[in-house]
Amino acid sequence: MSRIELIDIEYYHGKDTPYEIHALKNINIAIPEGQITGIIGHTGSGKSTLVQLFNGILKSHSGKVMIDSEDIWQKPKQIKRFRYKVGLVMQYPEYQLFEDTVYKDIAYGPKNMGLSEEEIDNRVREAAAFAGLDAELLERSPFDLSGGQKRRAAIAGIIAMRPDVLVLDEPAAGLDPRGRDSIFNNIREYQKTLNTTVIIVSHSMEDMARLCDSLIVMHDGEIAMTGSCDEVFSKADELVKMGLDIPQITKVMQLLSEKGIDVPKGIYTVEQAVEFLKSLRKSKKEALQ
């Protein structure tokens, strides 16, 4: 397992041009190991830029990206070493598929790592299973797959390299609810089975509430908030002020609070709401007896 830490990071789009944008400002953050961490924020808040620093796809203009206490840019010619440690699945990764078959696409990374054919085969089949991709699809062209299947193939291609850290940028974007649930369930199973570190960027508060152990909130290129889901979603008013949505069930609990019901802060899943309503009903019954 690898530890990621960002120290005093500054990043600009279009640096030293008339179109310069200060995309990331004074970023200091350590990613918890062995957990699923969600990164949330409004469009343009810097989420995707941030995760592209983790394995050196982008290089910050100042500050350090540390993996296992090592500055990844100290020896630029060795940057590939960190890209094997931190696997990044970009937004709409299905557009990056290019091989003749799904099998070859998933095998591409492990092959470049110099692994044996036997090891490559084991990794391809294991990664396909983790991504929820049926084995019968491996010999088909990736361009004949559905949108959801393409997404799974792209995720499997990164998993096959067995990175210490798996980073997914909007992995369920554009999928229907069943497809979203399926992909996120597979990601959770992968994280549990290997006890690896997973980082997910998503606009969906419901997905983040259900899936993540901790959250990083981005706002205008800065870290606005960090903490457990309990800690972050208990500050629903602050999130709304930043232009973020909150889980629908949290909105329902807020409405009940406005009606005079003593609702505890930090309810952000349906399961939590059900438990609260059961206890409320029980207390009212006892009061009437």
Given for the second form:
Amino acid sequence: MSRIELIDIEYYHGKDTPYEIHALKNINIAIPEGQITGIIGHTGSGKSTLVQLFNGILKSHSGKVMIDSEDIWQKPKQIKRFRYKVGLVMQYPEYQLFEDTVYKDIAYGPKNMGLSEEEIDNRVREAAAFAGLDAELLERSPFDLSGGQKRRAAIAGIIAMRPDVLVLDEPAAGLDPRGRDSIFNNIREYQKTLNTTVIIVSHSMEDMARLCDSLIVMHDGEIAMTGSCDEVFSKADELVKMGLDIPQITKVMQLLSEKGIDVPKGIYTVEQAVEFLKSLRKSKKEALQ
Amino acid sequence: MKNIAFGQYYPARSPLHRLDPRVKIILTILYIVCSFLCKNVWSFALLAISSIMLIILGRVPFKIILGGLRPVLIVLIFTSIINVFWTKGEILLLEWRFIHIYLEGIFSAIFIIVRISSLIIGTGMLLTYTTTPIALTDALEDVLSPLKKVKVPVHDFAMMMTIALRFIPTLVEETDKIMTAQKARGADFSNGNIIDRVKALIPIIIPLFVSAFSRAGDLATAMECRCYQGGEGRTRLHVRHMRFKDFIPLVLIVVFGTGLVLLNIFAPGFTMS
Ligand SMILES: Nc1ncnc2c1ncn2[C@@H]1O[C@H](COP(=O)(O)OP(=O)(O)O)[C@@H](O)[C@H]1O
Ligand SMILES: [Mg+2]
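Return the form predicted in complex with the partner chain of this protein as a structure block, the form predicted on its own having already been given.
All chains and molecules follow, beginning with the one already shown.
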């Protein structure tokens, strides 16, 4: 487990060119350990830029990135250490596949770490299992896999480095609902088993509500809100103003409560809603009898 | 990496940016000819002034122009040194052992510097800084269209250029993304010996080729679906019409060239040897 802290971060894309974009403004956050943290925001709000600071892919123009109270840019030569510590799965990671078998591709990261053959073999198989990739696919060419399988292979390539913190940038973008649910289940499973810190970037409230312990909302390069799902979704008006939305089912529940039904707070998933409605019906029946 | 100014286009609002690209191509050719017309101090001075005026007219910052001159700096320094030390003339300025420096030498060094910088500034201001690469290819197709009569496939070349230009930013962006993804897996492109570095490129080149080929295939299919079959009978979405004010710069450059020639003939001064 590792703690990530960002202090007074400013970042510009294309600094000192006519195309300069102030992508991150005055970012101060600390990522809770051993939890799943969601980063939400609409497209272009700076989510991908933010997560690329965590492992030193990008270097902020001012401010500090601290991992376990250590400034990661203290010794720029040693930045690789943090690349292994914070595993980053980029948006649409399937384009990173290049080896002739999936096995070798997953082994690329661990190999760069200089591990022994045996250790690499262990890690590749373990990572493939976590990512929900069938063992028989390991000997196939990554270019013959389906879209969802490629995505899993790419995620396994990062998990195989056994990072302290796993960061996934829109891991379900472009997948069908079933593929999306099953990848999220795999991530949840992985987090529970290893108790690592996981950070997920998304703009889907529904997915985040289901998965995350706490949320960071980004808007125009700034941190607009942080807190638990309850805290964030209770500010529906603000979210809508930022081009975001609360989960559909939460809206339904809000409407019910406006109609005078006593609805508990914090219902984000259809399952929770069903549970609540069932109990409601039961209590009504009991009241009639 | 996306902002590696491809083709150096500098977005701004200026008369030069608005000028018809076809006119700009012709102007550039004439400007190059003009720079070779210069013979003496006065005509070179006029050339230098015209370059500065072009920069002001195009609203491109001096810093960027200087950046554009940097690649030829070595050539400039080298040729001017040769000119200073090797030109023989009549007015001796300095004599020390085997070194003789004449005033003529100094002048011809300055002439060379002015000529080369004006060439670069002229083509830059008239074309590369103020015209997007795509507009440039379209204009080139128009300017070269008389060659279609002698069966030169002008349209096809222009189409190839356009497609290539269109995909350069995409490929640069893609390279950037792939490099980032591999860096996240501990790839190292800047350390190690030559063999290590070449090996480090494999994880970038393979995905890049895979995606470039699949893109090319997709594009070909998309073009065929829209019945693309070459230039025959094809019209443009944006057709440019020459207006009266587009002809003014052409008149100006002819006046400019004539002025240079007259200065060469009638204004006495140091002449290029
Ligand atoms: N490599 C880049 N070069 C220039 N601008 C970029 C680059 N990457 C992102 N941007 C810009 O930075 C802003 C934030 O983008 P990004 O972090 O990708 O947002 P998100 O992931 O939330 O969609 C956007 O305005 C985007 O256009
Ligand atoms: Mg993004």
